[in-house]
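Presented as structure tokens, the chain that follows is alone, the form predicted on its own.
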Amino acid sequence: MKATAHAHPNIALIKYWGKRDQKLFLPHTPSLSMTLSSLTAVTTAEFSASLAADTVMLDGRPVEGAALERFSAHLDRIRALAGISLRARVVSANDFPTAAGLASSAAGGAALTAALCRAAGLDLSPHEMSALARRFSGSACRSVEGGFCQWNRGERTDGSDSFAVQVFPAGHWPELRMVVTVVSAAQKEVSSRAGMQHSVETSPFFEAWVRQVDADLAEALSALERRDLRALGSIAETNACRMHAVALGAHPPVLYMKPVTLDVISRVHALRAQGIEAWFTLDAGPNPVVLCLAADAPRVAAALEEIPGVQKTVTAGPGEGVTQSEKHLF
């Protein structure tokens, strides 16, 4: 009863920010993302009668306290589905910074869910897997499948219709690139979960955000279908700014950007003024991601790496969904 799964983070082109149900992780709005090819989370999970309690290791460190309770709650969901009571050992590792605004919980949650389901003998459809991964981390539902995925808001109170669907496969736009710009690998001071709930409760801009997202999504889907980078980049950049405006409007404000984040954004604007199609998006963290085409990606990455405070860049194209592996972490 051991299995290993690989998953990639997804970066939202149209953001998810705010839950209408804290327990089921149901969003106020739909969202749209691209699964990345270059960054990977790997999780090995094993159910065993020899274990007296669940144990979790993440990036070589034991998970304890409230974080372990979160993992055990997800394990309980899967145990209930599989009709088993065995405790589990979980070992997970990311090849990119964890909890730094690069969707580590999305990749990790998808890999965790896939590995646990296989170890428990469950055979779920992609939509069932996506809905289950959502219960661990909302954005994890978008990393189950590859390419470009839309997380449906859903209407049912039990959350059964709130899952991600692939709207275009990775091969739909193979020339599209995201240049991930790491300006800080440190864990952010305010988690996405805490920041979005605080925004829902205190930001006067939140209701306007909810009203606007459907129009943003329609515009992004149309641009994606046409493979129109200028249109897609423009709405992705605007949508990201709107999300951060909601967080900045909370009381007290939630600020995820650092000075170097703004330097990167300024350089992206300068690149566009020079005729290079480059557009930024920014999740709940300090690390911008820049959309461009493959032909421009080396020049974009080089320009960003010149900025003091930028630690590195990673260029990724559209990636695949969750995969299984026979090479285990333990």
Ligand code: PMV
The other form holds:
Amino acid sequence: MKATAHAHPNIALIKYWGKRDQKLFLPHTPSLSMTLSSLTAVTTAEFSASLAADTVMLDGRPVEGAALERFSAHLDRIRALAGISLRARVVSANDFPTAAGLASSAAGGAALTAALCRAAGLDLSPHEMSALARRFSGSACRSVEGGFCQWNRGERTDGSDSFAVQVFPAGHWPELRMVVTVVSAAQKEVSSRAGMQHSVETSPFFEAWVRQVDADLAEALSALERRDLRALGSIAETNACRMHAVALGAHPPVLYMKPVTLDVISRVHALRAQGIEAWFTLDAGPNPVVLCLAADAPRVAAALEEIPGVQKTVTAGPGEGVTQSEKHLF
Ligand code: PMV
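What's the form predicted together with this ligand like, now that we've got the form predicted on its own?
Up next: the whole complex, starting with the chain shown before.
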């Protein structure tokens, strides 16, 4: 009853921002993302009769308190589905900073769900696993499959129709790149969970956001289908700014950008003025992610790394969904 799974973060091209059901993690709007080919979360999980309680180690540190309860609640869902009551040991490691806007919860949540399901002997379809991963962290539902995934809002109150589906495989656009630009690896002050809920409750722009997302999504899907970087980049950049405008309209405002975030954004605009197709998106953190083509990625990365305050860049293409491994962490 031991299994190990690998998963990669996904970066949204059309953002998820706001839950209509906080318990089931049901979004107000659909979203669209690319699963990355690098940055990996690995999770080993084991159910065992010799354990008196669930234990979780994340990046070498024991998880305690409210964070451990969140893991245990997820374990309970899997135990209920599998009809078991055994406690579990979970060890998870990321090769990138946790909770700094690099979608660590997405990769971790997908790897955790896949490892737990296998360890518990559950054989779920990708869509069932996506709906389950959603309960740990909304965006995790989009890292179960690779390539380009759309998380459907769903209509049902039980959330059974709110999961991510692959709209294009990784091979649809192998030349597309995302240059993840790390300006801060520190844990952010306001989690995406708290920031989005606060936006739902206090931002007068939230209603406008909900009205807008379907049109943004249709534009992005059409650009993706045509492999039109200018069209995709333009709508991704606009949609990210719309999300941050919603957060900035909250009371008190939620500001995820740092001064160096704006320096990166200015450089992206300057690159475009020089004829290089580069477009940014930004999650709930200070680290921009820049879309470009593989042929331009080294030049884009070099230009961004020159900016004082940029710590490093990681370039990734479209990657695969969760995979199982026989190399366990314990
Ligand atoms: O699922 P969470 O709580 O990590 O929220 C993710 C929210 C954003 O990263 C800002 C947007 C997105 O769609 O990934």
